[in-house]
Structure formats: structure tokens, C-alpha cells
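Here we start with a single chain on its own, the form predicted alone, put down as C-alpha cells.
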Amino acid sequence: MKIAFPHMGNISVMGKTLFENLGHEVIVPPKNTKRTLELGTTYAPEFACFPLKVTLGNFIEAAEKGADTIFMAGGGGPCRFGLYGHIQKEILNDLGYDIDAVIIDPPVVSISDMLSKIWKVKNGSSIKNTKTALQKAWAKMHVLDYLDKKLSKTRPYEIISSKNKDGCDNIKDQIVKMVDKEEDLNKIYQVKEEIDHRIDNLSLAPRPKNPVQVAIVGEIYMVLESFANFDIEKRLGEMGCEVKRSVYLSEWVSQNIHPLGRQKYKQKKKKIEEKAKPYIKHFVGGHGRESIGEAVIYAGEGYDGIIHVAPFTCMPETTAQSVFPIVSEDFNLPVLSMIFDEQTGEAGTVTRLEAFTDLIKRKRKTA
């Protein structure tokens, strides 16, 4: 099996840990590129999200270099995610690449399907090696969101100079390449001590006491998918605001996936879901009540805005971005809503967001 999965952040590293631990050949897609979208958009159905449209190019371009089965996470509904591996299943064939999908639902939607799914992954491994798969992966996982949560609190306060050239993006290069290639489950952990080593000796100015903080909601592909979202979380970085994101991966594994982690996660949803209820009472798929309960946790915490992000006609985000400009007023809270699609350009996304700076830098200073 020549496996293939797409790019969401960092799930490339764990994706090809996991898999070529399992024995599989991994092919693992080019970065996003334009040639990624263009792919996608040219093949895709004009009315599908534009996630569906990028992980599409992801996956064609994965074919070229020989892959034979795709790898995608499904769904229940009614956000149309659950769809996308079988569309793109149809539409890889109908280009004429004989692609197989292996496309593993939730346990909500079928158990027995799922784990015969697993075992068609599992490749006949022993469970010792499935287990060692699956703690590498983890590990990368983990490590590599230890490493964004750290640049996000960093990046607002480097120095950028000509003597500085360690900076936060060579951090970000160099550890990512550092994890990708660590085998030993015990050095990937300790590259955490690199982390705070590189980032311990980077020029920065001091941090206020009370930095300006900004929160990420929305659609998990858009919040985690740089490429899809032009960066916003390095650029809000560079325009002086701490960022926080509603999801990282190795979290909305372990709050999904983990049987441990799933226990833990119920009192954290079942706080997110009374703090959305007065707004959203019930489950409108994806994410949509999640940004709204979030948003409502982020003012009490003392945020100074909210970044709502999500793919254009996504219905859950559709119906968390018609409410948030009540929950703004009554948090005395600034959202802005940024909707993406192959249409998006990228210096109209840099504008919003330095207005949207201007706007919560501004509000401190007549508060």
C-alpha cells in the first residue's frame, strides 16, 4: 500500500510516522503550493468547501508520485466532511489513478466499520509495533504544538535583525525537519528542552505585563492549515498579539480518539456548550457551536479579540458567524469573521487583520 494523506499543519510528521511504522510506503504530498489549488479548484465541484479543494490537490499530487491509497478521517454529518474522501475517491478515478480510500468514521457512526478499517491500516503489524506507531506519533504530535504554543507567545516580541538569525522561523523550520527525523520516542520528547533552549536564546523584547491577546476559532482545516489561511497566526504574531487557537492537533486527538483523553475532554465540551447555549442551544455540525462557546470563554479570560476563521458556504461556521455580532456586543468583545476560499487574496486578509490590531490596540487605550 502506497498511502497518501493531505496537509493539515503538522499531521505530515505524525501521518508518516504512524504509517511507515506500520509498514506502509508513505508518499507524502508536496507542500501547498498555488499548483496545490489550482489542482483542487479545476477538479473539485465549484460548490465544495474549499478544504475539500486543497486536500483534492493534496491527493492528486500525491498520485503523480505513485500513491495507490488515500487516507482520510470521515464524519456523521451534517457538515460535509464526511464526504470528502469518498468524492475525492470518485474524482481521483475518474482522472485515472487507481486509488483505493481508506476513509475511517467516528465511532458514533459505525464501530465495526471503524475498526475494520484500523485492522486494513494496522497492515498485520503486532500490537508491540502498533503500540510503538502510535506513542511516535503522539510524541511528534505533541511536541511540535508544544513548539506553536511557545512561538505564539514569543513571535510578538522578537527582534528581527541582521545578528538575530535564529529567529522564530528558523526555529520553526529547524524542529519540525529535527522531529520528522527522530526515530527514538525518548529524544522526541527531549526536543522539547531544545525548544526552550533556542527560544530562551532569541533576542526579545521584554513582555508587558498585560500582553494584547487574540483567540482562533472556527473550522478545524482553517485554523490549523497555514497555507489555507495565509498565516494569520504569524502574522497577528508580527503585529504584536499573543495568539491562542481554539484546536491543536495532538488535543483534538486526544478530546476524539484517546479513550482516556475523550473522559477528560466531556467536562471541557460540556463548558463549552453551556457557555454557547444562551446563542446556539443545539449541534449545527463541525465546529459552529464550539467558536461560539469558545469566543464566550476567551472574553471571561480576558482576550482582547477573536479571529473567526472558516471555508466559505460551511454551513456550522455560517450559523456561529450570524451570531457572533450579538455575542461581540454583549462581551464588548471584537470578532472579526474571515471566510475563505480560492478566491481569498492574500493582501485583503493582511489589511483586515491590521485594521482588526488597530482596532483592539485602540480600544485599550479608551478603555
The other form holds:
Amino acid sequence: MKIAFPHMGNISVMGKTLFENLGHEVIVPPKNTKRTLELGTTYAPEFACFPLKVTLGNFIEAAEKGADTIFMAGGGGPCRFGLYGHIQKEILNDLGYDIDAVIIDPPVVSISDMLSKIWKVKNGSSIKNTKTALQKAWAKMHVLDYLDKKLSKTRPYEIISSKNKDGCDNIKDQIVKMVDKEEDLNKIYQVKEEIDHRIDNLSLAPRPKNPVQVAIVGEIYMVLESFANFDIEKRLGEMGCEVKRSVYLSEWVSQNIHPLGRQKYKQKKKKIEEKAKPYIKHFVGGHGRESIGEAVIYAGEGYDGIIHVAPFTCMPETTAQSVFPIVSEDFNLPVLSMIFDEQTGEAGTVTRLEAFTDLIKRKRKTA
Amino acid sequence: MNTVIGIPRGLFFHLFNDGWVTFFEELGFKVKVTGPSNKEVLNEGTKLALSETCLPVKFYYGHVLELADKVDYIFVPRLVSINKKEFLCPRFMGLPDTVEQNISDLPPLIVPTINYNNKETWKSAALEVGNQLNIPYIKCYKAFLKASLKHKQTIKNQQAELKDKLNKDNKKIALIGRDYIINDEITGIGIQKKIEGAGYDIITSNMIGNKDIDEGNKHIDKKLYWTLNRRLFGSALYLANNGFVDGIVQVITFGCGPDSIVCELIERKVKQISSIPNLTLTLDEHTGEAGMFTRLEAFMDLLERRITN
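We have the form predicted alone; now please give the form predicted in complex with the partner chain.
The complete assembly is shown below, putting the previous chain first.
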């Protein structure tokens, strides 16, 4: 079984470790490029949402490299995501690739089906082996999220000069490669010290007492996948904003999959729903209600602005988007909704971000 | 009692109109339903709604606005799920909220939640509405029973229609689309008339019984979790597999999330099991009738040639 899975943020690093340690051959799709997107948009349904197209592109490129099984998460609705894997398999088969799909649905759909699929992925490894595979994947995810959080607090103050070659971008590239290669559990965690060390060695402008803070909320794929959102996290950093994402992969996994973490998260979730209530009173699928609730919470924490990202025609997020102007007015909080699809251009995105950061900085001065 | 309940003629009104109207009339209210969609309704709706949402939601906004200063209450149910373990489109779950936030000066809304995954059934919704309007329990329950009987009768009649049509020797086209698209004055009626004008009988998904829908759904190994799309997929595959129709016309609107995926699934799966041609028409607020009709005519010419050969 040559397994392939789509890119989403740093997920490939962890996926590769997990599956390889379970004894599968893993075909990591080539990095997202224009070609990925072109392949995806050519063969995907025209009005499907953007993540489906990019991930289809990943699968086609993986199939070209010889993958024979695609791995996808499923779902029981109401968002389209639950059917991604099925339609992608159909398309790949029609294109002539003999490909099987392993789609893991959450237990609400069918517990027996979920267990049988997990059994298939587990591939006869011993419990001990499975445990280490999970631990390594978890550690890598954790370390890479640590890196991202740290970098977002560093980027706004980075002094770029010819002497200062080891900038944030380089650090990110090198650390990701380092984590990807590392196979010893303790050493994976030690990379954290390496991250601290490298960032401490950067020449930085002093961090102000009251830094400009922006939060990114919205649909998980668009928040995490820097290719799809034109690297807004990095760009906002370079424009002088400290960025917080509403989703980090390791947090997401502990909040939604890890049994203990789920219990812990329940309270936080309740708070988010409570805050969203004046605007959206009911679950609207995906992450729509949470986007609103989180924005309200960030407003209370003194954030300067919210960037709301979503794929074009995303059903849950359009509901959120249509009440965001009112949230923005009620809390005097600038909100920029950015809707992405294959037509979105880089220059337009940057211009809008620049205008937005100018606005929040001026708002501070006049306040 | 002179209280007037307004019901917008949009979205699920096209599926449950008989039940809803009967229910409120049995309670002794006057019911005002907006007129058929027209260009003005669409224009007003488009101004109010977010540009990214789908066409039927824009129509719905227009209908709500039309009722705003004419009635005492507007009925905007929150439809989450009308079958266990299934959903409707996520947009309907937040619809009452977005309507309330985006249209100002509305009379009070009646917003019962229907969610079969959470034991919020039509019955509990009816009683919730009665509570809000200060109606005695018994009266409310009776009205609910009458309404649901009426609705069941309508479904029976529709399914009887299928038998009639299948027994006749006429040429047949399966018109696969959501009820609120193919039964809307602007988006669907024109297409229906055009097809019938060319001598075809139309078969729609609400003429197909649940058993046959299930049979059609055996062609996909994952359960389609949207109730309407499950119906559409099931009917298209059932009709194609049994060779009951000469062609399939799918009507979807731009920006419809579930349809964007399931329409493609229907196309691919029908191709795998039969040679029945498929035409997909995608509508939005800029769609011109002439272009649509030309494509329909060309499609029907093709069917004609296939039938004679």
C-alpha cells in the first residue's frame, strides 16, 4: 500500500512519521505549486470549494509518483468536507488511476466502519509500535506549532539586513526539515531548545509594551494552509502585527480527537458558543459559529483586528461572514473577510492586508 | 382574531406549504404568503444578502422584505435536519439569524427549530410555536395533526402521479433539482413549461417513494447526509438504472454547496450504469432565459435523435 495524503499546513510531516512507523510506504505529494492548483481546478467540479480542488491536485500529483491509496478524513455533514474523499476517488478513477481510498469517518457516522479502517491503517503493528508512531507524530506536530507561535511573535521585529542572513524564513525551513528527519522521540522535543536558541540569536528591534495584535479566524484549511491563503500569517508579521491563529494543528487534535483533551475543551467551547449567541444562535456547520464567538473573545482580549478567511461559497463561513459587519460595529473591532478561490491573486491579497494594517495602526493613534 | 402570519414563498415553503398554511389557519390566524418570485423580489434580496450566498437564499430575503410591514409575525423556521442522521444545507441553520441581523424593522419572527438529530420534531416545533402565540395545547396539537395529514396526502398524490406517467408511453425527462428551484416562478417554471411544451413528461424527485430512493442510493457506498441531495441522487440513479427516462436535466444554482458536489456525483454515476444523456443547467441572478432555452432545445433535439434511432 503506497499511501498519500493531502497537504494542510505542516500535516505532511506528522502524517509521514505516523504512516511510516506503521509500516506503510508513504508518498508525500510534491509541495503545493501552481501546477497542483491547475490540476485540481481542471478536474474538480467547477463550484466545489477551494480546499477540495487543491487537495485533489495533491492526490493527482501523488498518483503520478505512484501512490495507490489515498488517505482522507470523512465526516457526517453538514459541511461538504465529508464527501471530499469519495468524489476525489471517483475523479481519480475516471482519470485512469487505479486508486483505493481509505476514508475515516468520525464515530457518529459508524463506529464499526471507523474501527475497521483504523485496523487497516494500523497494518498489523504491535500496540507498542502503534503507540510510538502516535507519540512521534504528536511530538512533531507539537514542536512545529511551537515554532509557528514563536515566529509570529518574532517576525514583526526582525531587522532585515545583509548581515542578518539567518532570518525567520530560513529558521522555519531548516527547523521543518530537521523535525521531518528526526526519528528519536526525545530528540524531537529537544528541537524546541534549538528553536529558542536560533531565535534568541536574531537581531531584533525591541518588542513594544503594547504590540499590534491580529487574530486569524475561519475555515481550518484556509487558516492552516499557507499556499492557499498566500501566507497571510507571514505577511501580517512582516507588516508589524503579532498574529494568533484560531487553530493550531496540535490544539485541534487534542480538542477534537484526544479523549482527555475533548473533556477539557468542552468548557472553552461553551464559552465560545455563549459569546456567539447574540449573532448566531445555532450550530451552522463547520466552524461558522466558532468564528464569530472567537472574534468576540479576541475583542475582549484587546486584539486590534480580525482576519476572517474562508473558501469561496463555503456554507458555514458565509453565514458567519454575513453577521461579521454587525460584530465589528458592536465591538469597534476591524474585521477583514477574505474569501479565496483559484482566481484570487497575490497582489490583491497583499494590498488588502496593507490597507487593513494601516487602518488598525491609525485607529490606535486616534484612540 | 386578526393576527396575520406571513410566510415567505421561498426555500422550504415549496416543500411544506400545505402543512404550514393548514397549521396556521387551523389555529385561527390569517396567513399571508408572498406572491410568486419576480425580478423585484430578486433585486431586493440581492441587495440585502451577501453576494456569496446562493440564489434561493437571495430570493428568500426578498420575500421576507416584502412581508416586513404587512404582517404581525413572520414564520422563519430553523431547519437543521428533517430525517435522523441527516442534515439540510448548513445555510438554513443560520438563516433565521442572518435574516434577523441583515433586515431591519422586521415584525417578530417565529423561529421553531426542527432537528431530528436532537429530538426536535415537527410536532415539538408546532407546540413551541403554539406556546409563543399563546394557543392552548389541545388546539395546537389538533392543528398539527391536520397539517401533517394534509402533507402526507400531498406526498401520496405526487407519488401516484409517477405511476400514471410511467404507464403512459410518452417521452420522459427526469428534472433533478431542489423543489425551491424547479418550482420557483423565475428559476424553474419556465424550464418545466419548455420541456412539457416539447411533448415530454416531467418526473421529479418528489414523485419517487422512499424505497426507490434507497435503491438508487445503493450506487454509492457512503451515505449522502443531505436529505434533499440524497433524494435527488436516489431518484436520478433509480430512474436511470431502470431506464424509466430518456434524459436527465439537472438544475442547480450557482453557489449551492451540496449540489456542487452531488450534481457531479450524479453525472459520473449515471454515466457508469447507463447511456442516458445528462444536461446540467447552472442558474444565477444574471442568467438569461434565452441562453438556457437554447441549451434545453439542443438537448431535446439530441434526445429526439436518440429515440428515433
